[in-house]
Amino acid sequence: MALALQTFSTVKDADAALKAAGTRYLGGGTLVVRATNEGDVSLSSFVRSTEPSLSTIAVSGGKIRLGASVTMAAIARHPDLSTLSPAARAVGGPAIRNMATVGGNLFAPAPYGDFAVALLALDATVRTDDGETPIETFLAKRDDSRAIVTSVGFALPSHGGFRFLKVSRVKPKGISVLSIAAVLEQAADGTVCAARIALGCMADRPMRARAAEKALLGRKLTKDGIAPALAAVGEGTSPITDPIASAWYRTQVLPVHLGRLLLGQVAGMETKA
């Protein structure tokens, strides 16, 4: 059976044609055009979009919308987007982060989607034609979702605010082993009264540190400040077993890699494992 792809210049029309049987939405195209010459027969059509407001960026006073159908690559490039660029750059080489988008990372199974775990951290909503929708919501139903996503909100942290590490065992391309990103903001003093901890290949996709979350507050980014964060870290993960690493391996080196990311020790956007 030949494989059908069929475009629509909005989000309206292309939406209605996904409630057909054996279609797929069709962003970038780095998972789902693998799966297929893969061998998923479970397609027989792609469905896309050439809405323009898909690839929009937009900034303004501090709050950033996203097109779901924006690049990795031109995140990267973003003048304004300097503080997401670690996240952008952590996914794929240059060809994949050409192609790789904003609405796909969201869909990513661990362990792809390193900047869904980025959007986790920023508390972002995500919108559809049904509503705007808090990101975490979002990931916990996505494998029922059939529903475009278009674009995705949320505020800069501020200067410095937000941190992104990926740990892999190749560089400078290579699959996570995990990845981790944190929106921290401190008091005059120093200590942090607030934090927003995702992680990514500690479960099948994106999810919330929480109790290594309540464990920095009121606690200073020192040694012996993070380290109740450190022990609680691992706290309702349930992480991967794939080629990259076993969920063993994983478990033991979480907190090594968070203690350095929470440390400011970590010198660029992705270390070896």
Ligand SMILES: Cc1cc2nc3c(=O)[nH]c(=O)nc-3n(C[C@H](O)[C@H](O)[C@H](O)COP(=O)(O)OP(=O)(O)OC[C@H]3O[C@@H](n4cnc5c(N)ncnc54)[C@H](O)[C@@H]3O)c2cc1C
The other form holds:
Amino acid sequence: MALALQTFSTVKDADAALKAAGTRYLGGGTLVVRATNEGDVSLSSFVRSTEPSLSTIAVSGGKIRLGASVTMAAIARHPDLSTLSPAARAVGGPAIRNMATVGGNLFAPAPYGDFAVALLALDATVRTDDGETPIETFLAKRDDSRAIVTSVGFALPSHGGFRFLKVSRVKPKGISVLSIAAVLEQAADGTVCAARIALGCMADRPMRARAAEKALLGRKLTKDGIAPALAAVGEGTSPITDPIASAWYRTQVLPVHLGRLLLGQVAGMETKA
Amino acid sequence: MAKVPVQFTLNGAEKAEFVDSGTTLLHALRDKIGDTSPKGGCHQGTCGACSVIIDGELRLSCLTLAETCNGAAITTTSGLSQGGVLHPLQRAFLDAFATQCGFCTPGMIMAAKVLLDQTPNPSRAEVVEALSGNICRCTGYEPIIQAVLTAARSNSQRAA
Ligand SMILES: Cc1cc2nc3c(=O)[nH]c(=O)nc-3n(C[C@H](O)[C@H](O)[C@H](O)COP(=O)(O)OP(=O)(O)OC[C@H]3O[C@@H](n4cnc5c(N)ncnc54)[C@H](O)[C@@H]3O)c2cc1C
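Now show me the form predicted together with the named molecule; what you just gave was the form predicted on its own.
The next block holds the full complex; its first chain is the one shown before.
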């Protein structure tokens, strides 16, 4: 079935057009065009905006703002975003990364949404023309969201403070068995004084591992120190079952991979000395 | 459904067509313009057979709407040979027996071309990474990787 594409130079006009039934915002199209290729007839029209701010990356004083149309490839090659590069590179192969946007990743259902997992650990805020929403609230309500996401903002953690791991069966590119992102702050003696851990594929969308975060506080990142966090990380999860892995398998391997991430045993990972 | 105009350069030549709104670039190239070098494999972005280069970046033409390419410069594998002389990548694929059924070859060559344009002397790992969005169901990956490394070497010999 033929689909109309409406292109607007401003987000405001595109937002207005998006109110019509059967319309959907078009980011990079890697999920929505795929859906129409597969025969999704619920869509009659795509809306997009070419407003330049949507494609802008702003870095200032440790604060980052990524326009919603910024692609994974643009993040991966940006000199000031090397901390985030592993999460951006985790999304698909080279062609997908040239197309996949930040905005689209926020809506991607599990097993996708690897970059949104990173944004959740970074405690990002999601901006629309209606205002700014904490990412956790945004993700919880995303199915009802009709407004165009214009950007996400967050503070970049200090060097080594952000850790990311994607587990997949096919290397170097493969769909997630699970992904984990963590932002950790450590005191001078090495004990964890703040922790945010986000999980991908452990629910239908990225989620926080609050019990594990709590169990890490005051502990050192040693085998014994992290044991309570590993024991708690499954709390509140309801992993997906798909052709990549069963929910049972995901539950079993989650503590193993969190352990590797916390102990700095992930290839290519830079951690604080 | 109203037709919409699309205009871009394809392998250096101006192209203008009217297509149904929502038409994919793959469909426009193959069925409207007649360039059948990008292949329609999975139409889901998974196989990479439809890969083309848009403004210097590797893209999947099956997931790209033709209308979004207005004003773009598009390269496909059919535009690589010059005056009947094969591009070094095409030559290397033939010499290394890197095509079995050949269906994935145009996509592989597009992915490899972007790599060599940006990284003239890639490592094996970089070649593997660059081809990671392209699937060969004849399982011929090793000769494909070797062909890309050979093309890189022949490029740098010519440049020397
Ligand atoms: C072969 C393949 C491999 C993939 N591998 C991965 C992977 O490894 N990891 C991963 O995370 N994902 C993966 N994906 C999924 C997808 O490519 C990414 O999640 C991508 O970031 C989605 O972004 P997009 O711009 O293409 O979204 P689109 O397809 O354009 O949109 C997806 C949804 O988000 C909505 N949307 C997009 N932008 C906005 C906005 N600004 N405001 C409001 N709504 C918006 C759309 O309306 C739609 O509902 C893969 C997809 C394919 C086809």
